[in-house]
Amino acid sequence: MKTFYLPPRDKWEKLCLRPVLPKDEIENTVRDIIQKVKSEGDKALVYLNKIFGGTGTDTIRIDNAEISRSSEAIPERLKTAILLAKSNIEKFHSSQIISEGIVETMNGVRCWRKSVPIEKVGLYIPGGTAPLFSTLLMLAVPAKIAGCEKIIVCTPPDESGTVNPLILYTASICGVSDVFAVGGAQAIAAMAFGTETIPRVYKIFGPGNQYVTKAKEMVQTEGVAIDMPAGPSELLVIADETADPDFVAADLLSQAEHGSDSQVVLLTTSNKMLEMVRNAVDRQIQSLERKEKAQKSLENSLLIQFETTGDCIEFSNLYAPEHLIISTADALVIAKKVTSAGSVFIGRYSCESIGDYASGTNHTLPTNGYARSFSGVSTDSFMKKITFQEVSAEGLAGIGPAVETMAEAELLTGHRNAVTIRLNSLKND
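Hey, can I get that sequence as one chain, in the form predicted alone?
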């Protein structure tokens, strides 16, 4: 990990930059993939599955029988854990359904807002190097709570063309039967524009690598909504001398193991803590199954010592991490100063893994600094907000003259006339 001691403020912006592949390389590759899927449909998906995933099958849709059988491959202990997580996610996301009342802004002018589910949504579930069935929980559960009519899932198959039974089992318990064995940028293109097998959706959700993220950004320019820019995973930890260095090291590695393009950051005021965490990381990484990926991630990760915790939180808000752990003596006080983060974990026992799986909050979060302007996925993400207004004769008489005056000032006489003709009718009546 790269180490910095008391970096001056004029260097902070540069330290906040994430490791990325060359943009031209990504854009050109993704553009070609999208165009191929647009023009060739399923044929392109089968070809790209073979090229990028080594999949030797022409099957795209997973049949319902295979989804049903997936339960047989899952140990009961794991099923129990998944159901516990699903229950907590349902509780948290159900609480986000709020009924809004009618507001009378003035006599005779009533306004209200209604939440309407997005009819067709597509969920992208990474599964190439690790089957992220937890992400399916995080997306399918709020989609069902919101009331989306059509929910489809795209996820990378293995070399035999099959989808991990954990993903299929999770789809089953979430009531999702449309699962397609397609991964990468081609899956995003398929959901955005549709193929012979995969239906077009109105909004696409789910994290992925930089190619998936770029594909989401590109299809958005063609009228398909996305949840947010959600690329490679990242974690920032603020720790003081009261933190447990083994806990902190384990948290850093929990995100580093996601992939070589992930990034983790430690901010501390204690040089001793920094060194203890570094040593703990070196020791713990040896036991990871995904050791090589974690090591590559750590090459682009940071250990930074600041003079004060105030500097730590200021830097953190500038960095705007996907996940933020605060492991300090005054964690709750510092948490109140957070202005930019996807999800915050307060105190030494609040490890990020809890939120990734089972606390109830959503783990589909903005990355690469987008937490400065984006929120994580919620039940609202699967809904549209439609406003209504109802104006009575009394209301028109009261509000109409103001609208006439404003429309005239903007030289929009048609707008003014739509009000004037009604006001005149009231006078005639």
Second form
2 protein chains.
Amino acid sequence: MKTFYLPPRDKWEKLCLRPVLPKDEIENTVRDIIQKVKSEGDKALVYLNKIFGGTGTDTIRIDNAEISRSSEAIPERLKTAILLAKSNIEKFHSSQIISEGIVETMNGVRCWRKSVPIEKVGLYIPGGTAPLFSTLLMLAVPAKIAGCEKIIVCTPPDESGTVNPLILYTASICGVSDVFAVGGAQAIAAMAFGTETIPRVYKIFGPGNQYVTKAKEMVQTEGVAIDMPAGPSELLVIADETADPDFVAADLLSQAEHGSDSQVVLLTTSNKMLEMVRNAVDRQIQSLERKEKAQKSLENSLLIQFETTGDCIEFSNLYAPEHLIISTADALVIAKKVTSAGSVFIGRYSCESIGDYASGTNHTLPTNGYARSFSGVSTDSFMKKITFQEVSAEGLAGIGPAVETMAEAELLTGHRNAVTIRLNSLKND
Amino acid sequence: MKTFYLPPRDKWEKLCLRPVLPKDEIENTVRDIIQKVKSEGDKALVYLNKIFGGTGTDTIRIDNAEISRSSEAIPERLKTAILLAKSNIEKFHSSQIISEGIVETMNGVRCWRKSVPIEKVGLYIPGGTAPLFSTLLMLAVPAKIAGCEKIIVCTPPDESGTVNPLILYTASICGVSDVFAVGGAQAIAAMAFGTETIPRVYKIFGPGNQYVTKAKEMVQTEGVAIDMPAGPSELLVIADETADPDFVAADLLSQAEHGSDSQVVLLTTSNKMLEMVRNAVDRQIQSLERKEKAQKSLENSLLIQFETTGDCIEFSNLYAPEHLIISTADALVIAKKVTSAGSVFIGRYSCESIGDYASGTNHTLPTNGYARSFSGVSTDSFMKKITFQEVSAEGLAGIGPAVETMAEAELLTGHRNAVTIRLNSLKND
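With the form predicted alone in hand, show me what the form predicted in complex with another copy of the chain looks like.
Okay, now the whole complex, with that chain kicking things off.
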């Protein structure tokens, strides 16, 4: 881990830069895949499943019987844990549905907004060694709460064409409409444009490898909404001398194990804490199953000592971390000063893993500094807000002349006429 | 205008397709402009102002004295109208700030969200024949209400390097931090990456020509957020036999005058209404200053007769219009059935122009069918939501074992350890 002691303020911006990832190399490949899916539909999906995943079957839609059976394969203990997480996620995401009142901006001019579910949404769940059922929970639960009518899931199948039962079980308890055994850029293209089997959706959610990310970026320019831009996962910890160095080390490692491009950062006012955390990381990493990934990630990572916790939070706001753990004596006070972060974990017992799985907050969060302008996924992400206005004759009489004046100043006489013709009709009444 | 009588349902989707605009031709030009601004900063801006706008000066930042003076050039009547609009926009957009409570998802697990302003935002206001001060109102007012610290405006100067006083006046009353006399793709690049004079911002808002639109699309893939994808403006009117055909015609024309690519659509259950509106359009268009633009736009436009108002609203939801006027006897009932639209105008006196300028709702709205998944600009657009969680020792004891189980099932032992090490410490206490 790279260590910095009391870095001068003019170096902060540079310290906030994330490792730059190679771009655009894969753009042509992804463009070809999208084109192929657009023109050949299901046929392209079956072909690409074979090429990229070695999948031998040509079934795309997982049938309901297989989904029902999935429950049998899951240990009771794990099912109980998933249901607990689901319940917490439901509680928090239900609280995000708020109906707003009508605002009478002038006599007879009434304005309001209404949240309406996005009718069709697509969730991408990556495959690979571990089945990310937690990500499916984080996306399908708010989609259902929002009231989306069609919630489809795409996830890569294994060589026999089947999808991990944990994904199927989670889909079944969350009210997912359909699961499709398709992965990669082709899955994104299928959800964006539709095929014979996979319906076109209006918004696509979920993490993925660089092909998936590039495909989401590309279909976004063709009218499909996406959750947010993607980047490697990150954790920043602010710890003072009251923190437990073993807890902090475990938190840093929990993030580092995500992948070699994950970034972890420790900010502390205590030189002693910095050394103790470094030692604890060296000790704990030995027992990790993903030790190599974590080790690689730590090479990019930062330990920084600052003069005050005020400096720590200021640096953190500049960095805009995806996850922020505050383990200080006055954690709640520091938390009030956060202006840019995805999700914040307050106090010694609030570890990131709890939010990753079960506290109730969402784990789909802005990385790579995007927390400066983006929110994490929430129930809002599955809805859009429509504005309404109702103007009475009295309202028109009050507001009309101002609109006429402004439309004229913008040289839009058609806009003015729509008001004038109505005002005249009032005079004639 | 193209007319369809009782089109069969399987033709609806095709009728909802917007005219396709040529894409990507300008991509290389815009890429070069962005690169030039990135590498040369202000120098590139001065050069490009000269090349594209014929501007002879090299001043980029409009000085405060010029902004203060702008008020003198504006007629009192217009200033009063602008202040009225501003007040209504403020009322409606202030009502959108809602603080949410804390949710205790389990004993000792407390979760909440907080809305925080995006620190720096950039507003683009197009130049051209008409100074779009109304768009500046629609963007700067919610930015200020959200609490954005830095609100900058870029807008193209005229040949003498000056910016229209109406834009400057509006900027001054809305609390804009700085106005820069730069237009086009170069303005978007400057706000996205910063130059010596123009600060980098985290989110860019505002309409523009195809170069501006393409530049927004391109910087979006480099970590800068944008308001929403752009497309030509649209209006759909649902009218029954109780509507006033002159009002409807004036509304259709108010949209058509925006530009030759604007689309206007009339849905009606009354054949007689359809004919009366067509005649009124032919009559009213003669007196429009932008007659030619409107005429061109009408060529792409649709008059459709449906059997029932139920069919009308169903078609409208499929079309997802930017603006929707409902002029029927039961307008409020129909409005409750809207599932996709940007902004809805209810009843005979609620013309679109009122919302464009002054009712209080925002006029920056999703076009081109994006209303299926996007909301219009609101105060929310200038904020991001950060989630927080605080887990007590009791909370950890309750939730910890479930998190351990799930982390293990996802093969993330580091995630599990962060919980285990804390649970063990509780046992030792």
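The shown structure was predicted, so the numbers you read here are calculated from the model rather than taken from an experiment. Numbering follows the first chain given and starts at 1. Take the two forms, superpose them, and find the largest set of C-alpha atoms that agree within 1.5 Å; that set is the rigid core.
Once both forms are fitted on their rigid core, the CA atom of G360 lies less than 2 Å apart between these two forms. Here T197 counts as shifted, since its C-alpha moves by at least 2 Å between these two forms after the core is aligned. Positional change of D380 between these two forms stays under 2 Å at the C-alpha, relative to the superposed core. Note on A187: its Cα is shifted 2.9 Å between these two forms, core used for superposition. Taking the rigid core as reference, the CA displacement of F52 between these two forms comes to 5.0 Å.
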